[in-house]
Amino acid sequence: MALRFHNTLTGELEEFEPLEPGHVRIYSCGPTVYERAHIGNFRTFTWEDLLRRYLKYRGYRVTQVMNLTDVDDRTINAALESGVSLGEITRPVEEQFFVDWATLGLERVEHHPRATEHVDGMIGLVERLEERGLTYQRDGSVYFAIARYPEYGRLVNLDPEALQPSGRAEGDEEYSKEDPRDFVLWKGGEREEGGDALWDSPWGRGRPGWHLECSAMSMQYLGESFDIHTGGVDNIFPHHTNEMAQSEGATGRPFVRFWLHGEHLLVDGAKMSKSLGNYHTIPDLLEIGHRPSAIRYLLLSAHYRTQLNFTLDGLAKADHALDRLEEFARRLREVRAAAEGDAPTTDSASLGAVARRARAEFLAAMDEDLNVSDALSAVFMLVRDANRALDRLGDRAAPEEVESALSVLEGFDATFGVLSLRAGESDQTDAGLREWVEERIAARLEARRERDYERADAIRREVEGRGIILEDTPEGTRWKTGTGTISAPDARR
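May I have the structure of the chain above on its own, in the form predicted alone?
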């Protein structure tokens, strides 16, 4: 079956073939490094990692670029308010980003360019647009003139004549424009306005516009035309619309063949907000004992073009799903070890048939625009049916049939990256879980001493929602995980 993706540019599922046979070039919009990325950001980064991994699993060579936006109004303002250089604001946030990136087991992409290190290329792109008559200057700033470019808005089938000024603050609202629809390419500025984030240019000192950065960096590393551009749905307009206009306006060539956009993450059914108390970063979740593999699994559990509701209960269920996959893989390895040298039972081919069907269904699902729901169904169908086959066989099967089942799991993990992540999770995560459980047991004990049984019951439900079972004994409260690991009671309880 051919690999197909939903292309935002056409609104259709289209068969995918890269421009260069066997080599896929991808640009992914990266973080603005003014504060730590949250789980909504990582929902996007994680499905982009899934895309990358699946393309590699299918035999393609992948070159992926993800920028680091280290110059925009938020980073500049933070530097000015703190009285430090731009790098002193952005570099620590970059480091945090890559720590969280590694924690979730995301593959490092080939290029992570910083905007501040590619300003010359951005200036060159503005000069090309200027030569084609698509820009104008006002007070040291340079703007893209939408009215001079009839193709504007093609990404979203937008009529430029009906376009209203964007409601999103892009930092150029205070600048003088010929037309409120136009967007800034180069922002003129003085030293006191931009701190150290100012560069010399043919139009005077200033800094690049947000949209310009991605066009210049993507074309530098991937060429003027490349295969796939990814991002969140909030990037479609105005960011990707403007990227496309300025890139194709400068080169006269198609910019990107496939635009893939992921939907928003909800938390407890609502938009994530610090004021609602549902704002989570990766360290926040680790601190209360959740495992990186469960976080990654949950972030990947829904199709990238559908909204995902992220809940702590969902994390507990993700953890249980991974327990089941781990136990199945362990059983297969034990059967394989026991079967070496033994004659297989006559119907052990049934295990291989189950594996072949699961592989075919997994590939068919992933080939259809990364349909993770059907892909996961195929994997868990393998777990169910293979376990039944092994039960019938008394755990005796031909090694090649066991290998067939194991290879399906390996292909799944090459794409989803959750089992290998779980296998490598450090004792620090287990220590974090223990610390959290002990703290909740202490809080429950205090509630019971105060005869606040409603609160005590709520704490028990909270702990059990994480897959932890509490057992009250004369010696104190014992607890165990869903896998049966028991912690001895604290004598003080």
Second form
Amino acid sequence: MALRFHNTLTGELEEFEPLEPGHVRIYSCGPTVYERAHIGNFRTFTWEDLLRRYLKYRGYRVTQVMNLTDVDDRTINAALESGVSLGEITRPVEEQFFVDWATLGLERVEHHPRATEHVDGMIGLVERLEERGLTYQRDGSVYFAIARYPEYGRLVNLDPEALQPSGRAEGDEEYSKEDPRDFVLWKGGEREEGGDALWDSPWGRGRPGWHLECSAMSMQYLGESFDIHTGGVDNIFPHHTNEMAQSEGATGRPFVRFWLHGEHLLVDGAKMSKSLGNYHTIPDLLEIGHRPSAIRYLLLSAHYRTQLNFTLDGLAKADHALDRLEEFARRLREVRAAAEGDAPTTDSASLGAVARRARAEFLAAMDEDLNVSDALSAVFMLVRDANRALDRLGDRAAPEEVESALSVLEGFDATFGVLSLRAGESDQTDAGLREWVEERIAARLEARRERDYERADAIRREVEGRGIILEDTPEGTRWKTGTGTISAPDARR
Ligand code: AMP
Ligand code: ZN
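Can you now output the form predicted together with adenosine monophosphate (AMP)? The one shown was the form predicted alone.
Below is the whole assembly, all chains and molecules, this chain first.
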């Protein structure tokens, strides 16, 4: 089966093979660390994690780079407004980013380079462009001359003549340009009150333009040509268009083989964004009781190239879908423990046949440009059909067939990472519950020691109110939940 991705460069689904057999190199545009990322940003980071995990599941080694934009207009303005250094703004936001990253169960990528630590590489790239005659200088700033680079704009498939400057304001208008389409590579610093956001360069003090960092850092960590570059659709123009021009203009070689772009997370039909103020952060959602696994599931439940409208109702549905999957996994594990293996069935509705079909459909869907909708349908079909088979078979299910159904779920979770995330959440709940019950048992013992039986009984009722049963034994008080004993006698007797 061939893996295919939609390549923005050609507008088509294309068969994917990495340049180096078995090893995929990916660059993903990372956050601008001036304010905590919202779940719209995390929608992009989460499908990028899905891509990474699926490639690994398919047996590839992955080297992925995600930059941290810790110098640009937004970070500098935030520092100037607060009267602090750039690092005082960016470092705490970086920390929040990694907390949220871990909360959503995103895998750490191999490299998270900071722009401020790679300015030398960016200067080197501008020098290469200069040698090739693709730049000009004005008032200490250096620009990319689009008119001298006919290949400009191939990613957006537009005639360079027709391109208008747009997208994220880079403050270019403050600078004099030969052509309004040109973009800044190096911003002369004397106009900036940038404090610690100034570096020495052959053109005087200044700082790099935003697009330059991704060209320099991707090539440093992944080589001049690599396999996949990802980002949100808002990055296609001008950011990735300019990145491609800078990189290919400097090296004369193809920069990226596959450009993958994800659609936005919306709120009431509008892009979730800081500027519109229509955003939620991960802690906002945790605060009102939502689970990280449900947030992750929701963000992954729509194909990356379709828009996804965020609602709290959608989040509740995601949570419910996960409950079903979790319940199914639990049932399979219980049957596995009890399975006797003397009744393997051979008909097409048998557990083994159902599992084989689900696996094939899951892989076929994911191979086709990460078609999560079909992949999830295959998984939920498995839940339905396997539950029916188990209803018929009970303990007579053959262990290898149960195993086969479980391994489909494992493959699903190696890629989606939602069940493992949820299991961690339950452990935390269990730990919290255990602590609470043990404290209550100690309080009850204390009450009994003081012969305050009324208080002791009140504590028992309080604990039972949460579905916990207490059992006094000669060794101490045991406790169990409705589903089974989970405690040893209380040692603090
Ligand atoms: P930024 O921090 O603005 O540089 O954005 C980091 C990443 O988040 C980029 O890949 C953006 O395309 C992406 N992004 C921003 N807003 C959204 C959104 N509402 N939905 C999905 N991705 C987004
Ligand atoms: Zn970038």
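Numbering follows the first chain given and starts at 1. None of these values were measured; they are calculated from a predicted model. Each form is matched to the other, and the largest set of C-alpha atoms that superpose within 1.5 Å is called the rigid core.
| task | Please check if residue 384 moves between the two forms, taking a CA shift of 2 Å or more relative to the superposed core as movement. | result | Result for residue 384: no, shift under 2 Å.
Core fit, then residue 137 C-alpha moves 2 Å or more between the two forms
Residue 137: C-alpha displaced by less than 2 Å between the two forms.
So, does residue 273 move by 2 Å or more at the CA between the two forms, with the core held fixed?
-> Indeed, residue 273 is displaced by 2 Å or more.
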